[in-house]
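Next up is one chain by itself, shown in structure tokens, the form predicted on its own.
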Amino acid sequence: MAELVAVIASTHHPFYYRASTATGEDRPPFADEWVRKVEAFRETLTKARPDVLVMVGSDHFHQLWLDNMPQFLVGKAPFYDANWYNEEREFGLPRMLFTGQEDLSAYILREGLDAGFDLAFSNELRIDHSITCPIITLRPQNDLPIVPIYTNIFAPPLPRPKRFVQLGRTIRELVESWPADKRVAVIGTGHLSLELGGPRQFGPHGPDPEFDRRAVEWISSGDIEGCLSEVTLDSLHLPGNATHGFMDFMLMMGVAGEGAKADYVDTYDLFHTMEAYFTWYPNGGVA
């Protein structure tokens, strides 16, 4: 069988190539410290040794919009191309090609739906920042086969909280049944209090620091029913309009496991938003 040997959260901000890459005057007043956490946290995936990553996000409504909107779609092609023409124009995120774990993505499909989970499934899939950027800042040289895995954080009606959990638990039994020699990886990315477009966008930190910083305690101690008696669709509204991209955050709490604390935690508070970085080891170390 299969073994999952890291579970990996972050955030995907779109602005980390850039400011990563900048030179000179261009480059921004905090890239150097975000590009030294940023590569501590790459570590904790290649130590894992992974030849399979799962990679959970959420589509910025490229391809999905709200004329076929999924709730839980994967992505089941050979290949995948990314990212879009305004993530490149806004964001200076390169064109890549991604080759796609088939059989697990089969896999996923079938045994997801017997367990009780109706997985949209997609053979065209063209991804985006939300599955690129942690490409970019885990395994930038892109050199493994993955699954994509989107989830329908944007678009009313929503799943609840409870459902991104669920799916997050069947995601590691569906892993870990797995009839292949192979070391999976499972990645998702969300956000903490998030703000775009609104008035409180651009502050000097997230916009609502105090939930995030009881999002990374519930994240870190996996403490996943403390989480869901108080995150609901309609609180997640109040620490910023975008916010509802924690129940990702959510969906990987439920893939590591209930009371599993992370092995690896780290933050960086930016100028609108709190960037973080959990990894679990599900069998208490790095063979």
Given for the second form:
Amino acid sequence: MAELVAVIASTHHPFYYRASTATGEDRPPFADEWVRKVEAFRETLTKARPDVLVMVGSDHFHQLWLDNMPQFLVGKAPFYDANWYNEEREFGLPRMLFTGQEDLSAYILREGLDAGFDLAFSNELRIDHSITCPIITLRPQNDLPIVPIYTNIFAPPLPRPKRFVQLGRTIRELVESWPADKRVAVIGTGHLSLELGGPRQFGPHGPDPEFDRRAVEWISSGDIEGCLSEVTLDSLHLPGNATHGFMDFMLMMGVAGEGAKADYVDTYDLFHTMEAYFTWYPNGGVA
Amino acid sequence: MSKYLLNKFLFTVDRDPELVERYREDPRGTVEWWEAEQANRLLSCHGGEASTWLRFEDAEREALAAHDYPRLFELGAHPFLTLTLFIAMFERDHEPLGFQTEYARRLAHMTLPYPDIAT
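Structure of the form predicted in complex with its partner chain, please, following the form predicted on its own?
To see the whole picture, the full complex is given below, headed by that same chain.
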């Protein structure tokens, strides 16, 4: 059976690539510390020596559109092109190409359907910065095959938070029952408090530092029940109008498990939003 | 209410570099052309399978034609789509992050709950 060697939850700040590669006058004052934190975070994945990456993210109205919107979608393709014109334009992100772990995609789809998740699929998926950003931060050599999984945190009606946790639990079960001698890491990205296109956007901090503090506590302590008791689709409007992306963190808490304390926690308070980095080693340490 | 069509305009313009420039330079003309020629296009189908029923309400058409992004917010257009496209058109005219902070300032009168963006 495959082994789940690392569970990683992260924000996906699209400006990291530009900030970390900028030089001279163009390099923002927060870049050096940001790079230091990201490189330390990267080491937590490197140490786990994964063979395959399951990547959980959310399409930002790139390929998935309101005429045909899935709630949860699994990519099943031998390759995935990545990043879009408007991401190159706004964030300076490069075009990328990923290899797909197609047999694991097929396994997750078949077994996921049988486990009660009516997963959509795509055989030709161009992925966006919700998945490319964590590759840039955590595995910049981009040498591992992936299974992309998209969630709808963007276009209401959305699944409720509990459903994200349930999907996370199911992803873990499926990875651990996949009959392959592979070391698998599950990496998911979302947001803490975030406002986009509203009056609280692009402030000196995230729009709701108190929510961020509590969110980091829920995640780092694995307090799924506490989080679920307070977070609803309605409540997520309060910390910022794009905060529903926090549900992808809740999905990753489901992968990590109830009460699972993160083995690595770091945050970085930036303009616009707080960065947050978490790693769990499900089997008690890195073998 | 045709929030879906507002979003469809923002979505299809934002992903096309030529349309981004055309909308920046000639917003009213671009909106009129788009509603006449593009609004009913099914994005995954050839032209012979177009829809027949999509049109803007007057307030929606005017908000787009006036580049009035606070009004688009009030009308329930998806804030991410509006922000992304307007950054593409107008960030270049400001200091770094200047347009984004002005955008927030022009929406400062909006309080929770924000307009419903469900389509």
